[in-house]
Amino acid sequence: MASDFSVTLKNGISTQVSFISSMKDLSRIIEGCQGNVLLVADANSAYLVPDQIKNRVILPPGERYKTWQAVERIVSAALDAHLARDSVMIALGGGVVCDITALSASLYMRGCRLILVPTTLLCMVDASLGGKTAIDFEGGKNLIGTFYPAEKVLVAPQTLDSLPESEYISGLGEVLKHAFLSGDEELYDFLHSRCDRILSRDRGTLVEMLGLSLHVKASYIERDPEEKKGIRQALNLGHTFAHALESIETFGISHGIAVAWGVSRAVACSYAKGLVDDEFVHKADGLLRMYGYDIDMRVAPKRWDDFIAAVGKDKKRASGSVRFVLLEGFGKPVLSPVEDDLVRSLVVQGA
């Protein structure tokens, strides 16, 4: 059973990660907040908003609404509700809601208090922990953002019961990514041996999986809270490939599914560069296929120019060159530029 824990991030600020057993716990926590509260949800998570919350913003769902306009709505609502710097913004929803709300909280009066309540698996293991905030801009994913850790992240595994299958599988993509970043292979072994229980959403198994996955992420972000040492960038394993795919598909493919595909491409790239052996590729591809991800998908040749242009917008650039996260084994990430010809051979159909 996973237990609560604390993660120390930017400027020594800590985020308390707590597992709550029901949404009634959320109501009690909100009641205990001092000062005004503004809760932000979207149309998918609005039904979970506690009745006592009068100050609320309900956003349209979807990545295409991750914009300045959404931030303006939240900030305007905060002003109307007379929020001060010691007031609390609470995000209740998936990664889009949490990212937008966190950015709004970081900007409002130069920073007000922030609590995140992720309701999707993807957000629980990825967007909620680490202090990153963001919106998309001019076709680039998460191009505008800040580092602003939440004071609390409240994980409610029961919200996964009603999550659509496609969103649940999307979230698992990030969990599997963490398995390859864990040096002790504990998460890999857990995912391999408990696949049936995980896919059937057994509550106890999910709580244990969430704890293992979050601790892998915490181990990276605590050592590099603002992504300045190259350590935290390892958490972007598969993301350079994934973000480019999402971009050319106008975000019509879910993030976690794109990440799972991107991880497979990163593993293939690592193999092509002689960083990993056949056994590692077999284990990696086997786990991804076990959970049903289409790692054989390729981009049509006519989309190559769009794909490599999207890669060029990636945030992991250094001295004008995009650095991909590759692997030398479990828990051994490396940052490396990759030649366009090699990228093309890995992602383009028939290349």
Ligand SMILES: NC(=O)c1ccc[n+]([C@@H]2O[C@H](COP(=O)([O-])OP(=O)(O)OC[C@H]3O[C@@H](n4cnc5c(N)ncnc54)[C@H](O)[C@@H]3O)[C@@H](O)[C@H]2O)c1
Second form
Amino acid sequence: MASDFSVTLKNGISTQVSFISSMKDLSRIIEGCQGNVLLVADANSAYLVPDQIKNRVILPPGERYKTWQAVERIVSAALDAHLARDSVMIALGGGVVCDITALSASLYMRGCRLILVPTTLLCMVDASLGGKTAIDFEGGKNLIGTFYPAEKVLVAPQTLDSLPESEYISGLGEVLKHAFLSGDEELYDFLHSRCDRILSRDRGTLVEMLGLSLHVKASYIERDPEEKKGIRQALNLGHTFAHALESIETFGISHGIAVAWGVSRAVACSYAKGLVDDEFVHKADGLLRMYGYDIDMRVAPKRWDDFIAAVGKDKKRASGSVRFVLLEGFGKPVLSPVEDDLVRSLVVQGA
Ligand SMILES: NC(=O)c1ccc[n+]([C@@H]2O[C@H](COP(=O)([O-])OP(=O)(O)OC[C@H]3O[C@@H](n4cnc5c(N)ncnc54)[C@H](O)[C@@H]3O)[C@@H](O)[C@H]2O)c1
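In place of the form predicted alone, output the structure of the form predicted in complex with this ligand.
Up next: the whole complex, starting with the chain shown before.
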């Protein structure tokens, strides 16, 4: 098992990250919780809910249920179950369940206790750590939210056994992203040398990978807990390209596949600006291809206007201009505006 660790966030609040090797451990931790417990899952993670939990809310799965109605259901259930401020809300699910439950916990009686048990790869390495809570509102993704770190994140790799392949590959996109944000190349070397075992979800290999990936995320959020210094924004590497691709892709593309493509475009952009050399591009593209990501995907010329309009809407704006996360090497992100002509040359077919 990877070692447990804690991450210190805003005002010295810490999140304890622990690896658990069986769902029995989860039951034991819940039994050890002082006070009342309410557990929130969705229909796909509900099978993991320990029998002993009577107070439970099972939400319908999917981003389109990341709504006020879901928060209302949780808060109503909390009232029915007489939860107090020292009671615990536990989220057992992917990023959607964790984001909604965390928002509910931050609002209920001005904040009750919160434990997250992520059950998707994306949520384990990304959404569960860092204190961001959210629901979508009137078409705006994550428009309403608070900052409310969980007291514990319990990582249970065995929950990934039932995760559909497409969701697993999607989560891996974020892990690969972390490899380029890490200065010591340990995660890069690990991903490079264990590809087969990672793709076949070998448990021991996964635990090591999760530990390395989580430490990269932790190192960025600890240095910039409230995303005010530009350090934490580096975690959006590849995301400006990815969000624009996702928004114009009519047939739907998974987030992680878009992120992997976005990372390759950010690396190409860094190269075009003279920030990295051939060898770095070769290493980055090689790793992304090794995991089967299509980094040669390009946008049809007739979709360019939609693509660049979507880039403009991206939230990482500074003084009216969009700042992309680029790289000067492993673990050396920089935020920089990029001219539209350069973006076009990187993403449009035949440009
Ligand atoms: N708070 C943050 O910092 C942060 C960071 C990144 C992403 N997010 C949010 O996370 C969400 C995406 O997270 P996600 O990819 O986990 O999506 P998700 O929660 O929708 O889960 C993806 C699918 O997998 C299913 N599922 C979950 N666990 C399963 C399991 N063990 N076995 C089988 N199926 C399972 C879910 O029901 C869902 O259908 C987005 O809403 C995004 O905004 C938040």
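The model shown is predicted, which means the values in this text are computed figures rather than measured ones. The term rigid core refers to the most C-alpha atoms you can superpose between the two forms while keeping them within 1.5 Å. Numbering follows the first chain given and starts at 1.
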### Task
Compare the position of the CA of Ala43 between the two forms after a rigid core fit and state whether the shift reaches 2 Å.
no
### Task
Take the rigid core as the frame of reference and indicate whether the C-alpha of Phe307 shifts by 2 Å or more between the two forms.
yes
#### Entry: Core-aligned C-alpha movement of Arg298 between the two forms, 2 Å or more
yes
### Query
Once both forms share the same rigid core frame, by what distance in Å has the CA of Leu342 shifted between the two forms?
3.5
